[in-house]
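Coming up is one lone chain in structure tokens, specifically the form predicted on its own.
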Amino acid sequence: MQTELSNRLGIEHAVFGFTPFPAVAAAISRAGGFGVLGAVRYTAPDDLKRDLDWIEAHVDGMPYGLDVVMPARKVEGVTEADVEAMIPEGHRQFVVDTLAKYGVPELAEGEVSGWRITGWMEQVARNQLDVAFDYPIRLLANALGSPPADVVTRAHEHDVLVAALAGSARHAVKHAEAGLDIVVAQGYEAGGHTGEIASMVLTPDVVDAVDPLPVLAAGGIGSGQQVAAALALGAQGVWLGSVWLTVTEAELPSPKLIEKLLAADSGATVRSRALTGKPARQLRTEWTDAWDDPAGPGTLPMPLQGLLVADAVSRIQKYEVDPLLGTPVGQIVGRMNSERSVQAVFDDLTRGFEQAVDRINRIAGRSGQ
């Protein structure tokens, strides 16, 4: 599974794996792919430094990258308290009432929510970069479009490639115009924040729109056959996220959540604003149903919604409240039926890829006779 981009980065397989777990990121790189650590939950620079130190010690010298959530436009002087003050009281009460309906206990006194994500804030994201550029990262990816121009310049000064996710060819062209090196075409099937266009349509559209920039295909990819299809559409690699949630190296906080993921089929997800305020594909639960119900107050825009529900999501996960328990995940969840190691996932990917290529070669050979 090699392409011009994988050769440029010195990796065996053109498989880029996004994950919030350092152990998974390191294992992806050791297996011949390219591990990308999600930084959005690191509010303290020392915590990110600790985990990058760990990756450095366990990646066996293989390349890896970092994914941030950073607005393209600089927003300075806005504090978390300023944002909190914008949340309407009615929405706060809706959270209280919904949790009470399902008997969700409170967090212990002094316990901090693990879902209180502030990595979208300008200074937090820049603090993450101050740490990251002290390490030999090879890729900086941004989930909220093109990073600010000065960040792109700074990355290039450190010989770091810059990538951004795009849900349309129009967005991809903006990334190219901003001087980015890689575009991740993320289809409708993908977990987390995603747009309206399916991967089969989106990938070749983006490839054509930004040629000769390399494109990574994302969304609905979890087998070697699907990797082969993505490369056949012109992508120079794939960007996988959901498939790593159930690997043995992952650190999901809830055994019951792992069980739900393993039992889910491809129709078990929904694209909802319940988690962050932006459409994000996740397991459909009674929590997402409550927020999507027209009778409710409706979701708030990002980042208000994320701050509003942070404690609630942590409580739901800690106490494993089954009807409400969910996580961002793509439609590929239907193929995530067993816990495997990262290496086992790569073994399956390479085997399926070889089978798909052999099948196409046989078809092409017959058609040429």
Second form
There are 2 protein chains.
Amino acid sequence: MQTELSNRLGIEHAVFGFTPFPAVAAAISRAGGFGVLGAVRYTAPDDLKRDLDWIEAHVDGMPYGLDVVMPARKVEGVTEADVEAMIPEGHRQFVVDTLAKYGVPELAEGEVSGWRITGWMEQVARNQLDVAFDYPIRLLANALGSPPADVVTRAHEHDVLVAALAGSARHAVKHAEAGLDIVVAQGYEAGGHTGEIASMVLTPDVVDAVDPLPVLAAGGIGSGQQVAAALALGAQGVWLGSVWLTVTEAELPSPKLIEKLLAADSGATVRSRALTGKPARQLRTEWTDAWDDPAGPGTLPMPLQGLLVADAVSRIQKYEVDPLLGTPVGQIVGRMNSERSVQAVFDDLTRGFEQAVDRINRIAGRSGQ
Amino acid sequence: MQTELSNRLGIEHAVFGFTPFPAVAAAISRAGGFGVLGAVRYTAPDDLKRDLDWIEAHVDGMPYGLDVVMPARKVEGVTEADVEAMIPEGHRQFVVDTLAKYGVPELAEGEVSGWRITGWMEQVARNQLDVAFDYPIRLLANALGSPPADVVTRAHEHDVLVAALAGSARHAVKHAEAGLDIVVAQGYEAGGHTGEIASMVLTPDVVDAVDPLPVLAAGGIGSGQQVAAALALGAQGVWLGSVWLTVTEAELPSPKLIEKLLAADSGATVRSRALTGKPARQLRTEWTDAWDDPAGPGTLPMPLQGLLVADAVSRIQKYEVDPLLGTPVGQIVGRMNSERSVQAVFDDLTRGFEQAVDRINRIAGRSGQ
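Pass me the form predicted in complex with another copy of the chain as well; I've looked at the form predicted on its own already.
Let us now look at the entire complex, which starts with that chain.
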């Protein structure tokens, strides 16, 4: 599974793995892929420094990258408190009532919510970058549009490739115009924030729109057959996120959540604004149903919704309140049916890819080859 | 593009084309694919007989099939008038008001709506089959679940393969249990009735669920690269519908609608209940927006919605009322950018397929082959 892009990065397989867990990122790079650490949860720069140190010590010299959530437009002088003040009381009460209905306990006194994500605030993301550029990262990906121009310049000065996610050809063209090096075409079936165009259509749309920039296909990919399909569509690699949630190296805090992921079929997700205020694919739960119910107050725009539900999501996860317990994940969750090591995932991917290539050659009448 | 299934049917390319137009169906089969005539609009058996005669005379002896819309469960003694009587007055008034708002003229006195589709009524579909089994059709496809058991038996007695559409692995298993021969996995991105699981995930789901039954991939396929992707995912062929709407052999009555289809990008569709009462992908218009608007009365269940809007849709199409003018079509509409002949579509499909196979072999390190 080698493309121009994988050769440029010096990796064996054109498989990029996005993960919030340093151990998973390092294992992906060691297995011949390209691990990308999600930074959005690192509020304190020292925590990010600690985990990048860990990766450096465990990646066996293989390349890796960082994923941040950085808005292209700067919002001057807005603090978290300002945003909190914009949340209507009725919405706060809906959270209180819904949690009470399911008997969800409070966090302990002084306990900080792990879901109080502030990495989307520009200054927090910039602090992350100040740390990251001290490490030999090879890729900086942004989940929220093109990064600001000075960040792109700074990355290029550090010989770091810049990528961004796009849900349409139009968004992808904006990334190309902003001087980015790679576009991640994020299909409808992907976990997390997605648009409505499915990978089968989106991948070639984006490939054609930004040619000759390399495109990574994201959304619906968890087997070698799906890798082959994405590469047949013109991608120079694949970007996998969901599949790493249930690897043995992952550190999901809730065993019950892992069970839910392993049991879920491909129809078990929903694209909902419940988590962040923008449509994001996640396990469908009674929590997402409550937010998507026309009888409820509905969701608030980003970033208000994320702040509104941060403590609630932490409480649901900590106390493993089954009917409400969810996580961002793509439709590929239907193929995540056993806990495997990262290396075993790669073994399955490469085996499935070779089988798909054999199959397609037979169909093309090149079976002797 | 040859698979076990295409060899069994004696066709050159494992490309199945669904179309309401006899000229397109015949051209698909002549080009080496397998044309499937959509029968739902044939209320009068003689009309179907006339068009099957035409196909017989123009298909050069190549095989073809028929697509019907037949419910598995029989609803005894329900007439169209009974169904009409179930439509609330408020919904009728909403149709009147919306059409008036856009100044849509009435049909002429005595003019019959082309969209008054009754092919979904079991007796109408059975009358169609009485006609069709007098012709050497090789495939009978059903768009609405498994056909009734006696129809499957009758088809098999005529050496006709039976296929049905499925939007999930669960539905596909029901088809296998009903003794069907082929499952069409209809992804989220497809035109017409679809579920929520995208082709990248649905195709292998269904392939695994009904193995060893052959699966056709539908949804998001209009290029040879997409054919290669679908076959890499395990399909034994592809099922294309949208792409034939703008071929030169098609007989869409509205030039403005053809212009709209050629101009639309892949984000121009919506999955809406506006046309039939079940979610069906179609061009997004101010008509679909009106039905999907929470401030409106909302849609009625199938088959009420279809009867409610039949005349309206005919009037919108006849008078080409631009903001309301739409049609069922998939996200692949973004690649339908010029009027081509059916043969030109096949030339593009085979060329793109070969390019994709070359590409995937290079990536797999089999470039010398």
